[in-house]
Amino acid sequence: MLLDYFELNSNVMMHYFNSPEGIETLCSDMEVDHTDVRILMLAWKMKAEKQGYFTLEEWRRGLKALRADTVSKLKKALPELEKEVRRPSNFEDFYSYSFCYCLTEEKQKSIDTESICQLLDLVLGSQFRAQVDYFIEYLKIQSDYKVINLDQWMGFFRFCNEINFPDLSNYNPDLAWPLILDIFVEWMQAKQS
């Protein structure tokens, strides 16, 4: 069993999992690119706290939840994990987690817009392609926002779920939207005219 193996060989476990290089080795052994969204989903399932590292406790929790005791079984569990994450009851939590997981410094509360663009594409791109593409385009050309905070990140998720796109007919700027989304909508409306 994979857990027993790592418990008996803790030095191997530490090398294999408790470092970014170890995560890349795991990805290689599962034949999954380390930038694949399913690796972020795996981190979510393990409730991993630090990007690029899985502790023994996180590893155990994830393997137990996925009922996987080999790397091969872990790879086979990824499609079911993806289905689980994509359920509406789980996806908002995963979306929020993905932002928090990328906060790599202590007391960090925001992420630079370049990284946000990559994260949006990875996490939300398959569900809301048009919204993500336009928002990324906007983030790249605007100069007012260098970073995005969790409130803005979650606001964009709500925007994608609630606002008719691309006509934006039900967007009401008087409601409690982050200012960046008000400006994004103005930019979209100007672009459409």
The other form holds:
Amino acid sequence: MLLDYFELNSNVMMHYFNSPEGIETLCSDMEVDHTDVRILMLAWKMKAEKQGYFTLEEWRRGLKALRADTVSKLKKALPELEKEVRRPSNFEDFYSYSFCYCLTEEKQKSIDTESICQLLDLVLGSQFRAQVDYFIEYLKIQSDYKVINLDQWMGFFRFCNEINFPDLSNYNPDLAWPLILDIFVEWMQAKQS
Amino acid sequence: MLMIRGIALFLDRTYVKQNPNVRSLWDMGLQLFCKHLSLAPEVEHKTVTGLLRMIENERLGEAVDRTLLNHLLKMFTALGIYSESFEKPFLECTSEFYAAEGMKYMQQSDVPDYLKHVEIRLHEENERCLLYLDAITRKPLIATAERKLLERHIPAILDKGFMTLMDGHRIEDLQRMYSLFSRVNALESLRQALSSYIRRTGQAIVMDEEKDKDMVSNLLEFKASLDSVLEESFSKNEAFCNTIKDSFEHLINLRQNRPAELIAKFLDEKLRAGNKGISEEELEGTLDKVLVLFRFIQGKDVFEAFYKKDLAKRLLLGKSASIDAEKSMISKLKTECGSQFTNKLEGMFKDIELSKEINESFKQSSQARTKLPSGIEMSVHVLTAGYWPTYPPMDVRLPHELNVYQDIFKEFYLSKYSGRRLMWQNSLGHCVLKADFPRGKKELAVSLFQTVVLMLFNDAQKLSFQDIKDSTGIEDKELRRTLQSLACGKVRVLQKFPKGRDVEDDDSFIFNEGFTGPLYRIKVNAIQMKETVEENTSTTERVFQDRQYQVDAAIVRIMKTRKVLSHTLLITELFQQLKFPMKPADLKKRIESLIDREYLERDKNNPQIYNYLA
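May I ask for the structure of the form predicted together with its partner chain now, the form predicted alone having been displayed?
Let us now look at the entire complex, which starts with that chain.
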């Protein structure tokens, strides 16, 4: 049914995929801001590979999974999608996906800290407000790191989940935490005392 | 009693012996005496206090009747009431006396005097035991005295006196301290005091940046003084010996890299020519001592880099005091660190020797005989690039004759060793020039750059800075240094207008007609031969670069054999393998870099574990 619908409406839906403008139009049609985290979740659901582009296949995969064949149905499916993503079993995957989704260039492995700050705010902000705020503050004043790689990105997620905040009592720099977190913790402790 | 026994001797000998339930006269006498004494505790008490007072008086320095003491105490022993009636109050009394005395003396006198006093006291008490006390009292008596005089004052003694004794190198007093302390098992505290003393004093030597120049000799002196204290005062105690080693290792690595560099420099000074007045043996001894310090250094690679740089200068400029000493130093380093460490250094020596041969055969060769321009002689060092420090290539427009010479030599060399590449290091060249000054002929020993500049004045009287720069092609900074050395140094072959220490853009130079000098052969010190700050930092930087590669290599090596390893184990193993100090944070950085470059990955399920990616 969906496919039929898709075929029927292909002319209408066509302008939604395969271009950044298409996604923007989709957002405004759904009355959702294009920087909304749910758009990122949608991309995750579609397993979209390239930022700003939904390919035909991805588009189909996503719509099918969400059982949506119109823009309004898609909009209604978003809260359910958000719940799905927020489930612990999915969230880590989504978190790591969000990093990879932002790698736009070929062979790019890391993301500049400025974008990282925005991305962190977007994906972790609601869950770990304090950690994210402090980490962003740190990233903005430090000068050692201009980019963040996936390992550091995932390290921060573990940090948020495992470390008591803000007392940091169970943080041990002798463990395999990425160095940037060691320095971040040192900075936090200096700030606190 | 003796008399009674004498009268009834026969009775005593025959009757008593056969009847075991009858006591001998002697025993009976004693028993009766004892009985009466115990009936009159007053007497016993008086006797004991009397005894104690006498002993106290003797301790205070008065002469007392020792025979009387002896007799009375023998009586106590004979009566079997010695330990109960006398020894106990005696020990208590002693304890009180020495507790009070210890307190008083500690406040009054300084530590060496106090120790001397304690020694005397202990000796006296010992004597007392021999003279009139019962032998069994000796141990508890001495122990009491030791406890009150020494044990409780140990921290105070160490606090108050140890540093001054060490600083004053008071061998005897220290020895006294050591032997007294060993009596009360306080050597551990002494050892700790020693350790903290070395650390504190050593730290002052190492951290004082203004005295960097003397750091190595100060350290050597310090070490020598400690060694003599160890030998003469601390009877070569092994634990103390290790303490000295540990503390030295700690303090010399307090400052990263600089000590290693300074040790290398120190050796350079010793091995460079011009150290007259030092015999071969003395030099050898100094090298051995320095090697002891070298042993403590954790960053041996820093040492190697600086040593190599200085060695290169000594070899190339012929400044080495003695090749034997150089070689003996290399072999010492070899035994210390293995042949891998000295490989390149030995290669440098080989290059120099080989160069001599090459020069010889070059002179014999037909190319040299037929084509060489006459009037100059040249010798060439052919160096293997990998062994020697790297020198930045410097351009210079050589005089025609030298160019021809270089080309012919190149031709000759490549005909012998094909497939090699020769690169001329102009900045290392040096020459001897014949100069015809109006006031006498001279020979000038100068660098190649200086030569090139001076030769311009064969055809000109006055040249501007720009002229010289254009015709020599020497890099600006280098040229300024060269001109400075020729016109502003001790030996002024050129004159600069206007006068001044620094070379400016619109300065001009003329040949110094009025040059005089007492010697025929004159060395014009080249400023560029001195170590520049940049050179120094670049050496250090190169060492750090090298270290990074070594860390990377070690990580990959370990992971390649282990395939899967936890972070902590990897760090432990790295610390074992690496021969220079590294902070854990630095290691983390290298691990992360290798993850980035996909040599390793963090395990998906356990972030504490790394997997090797083939």
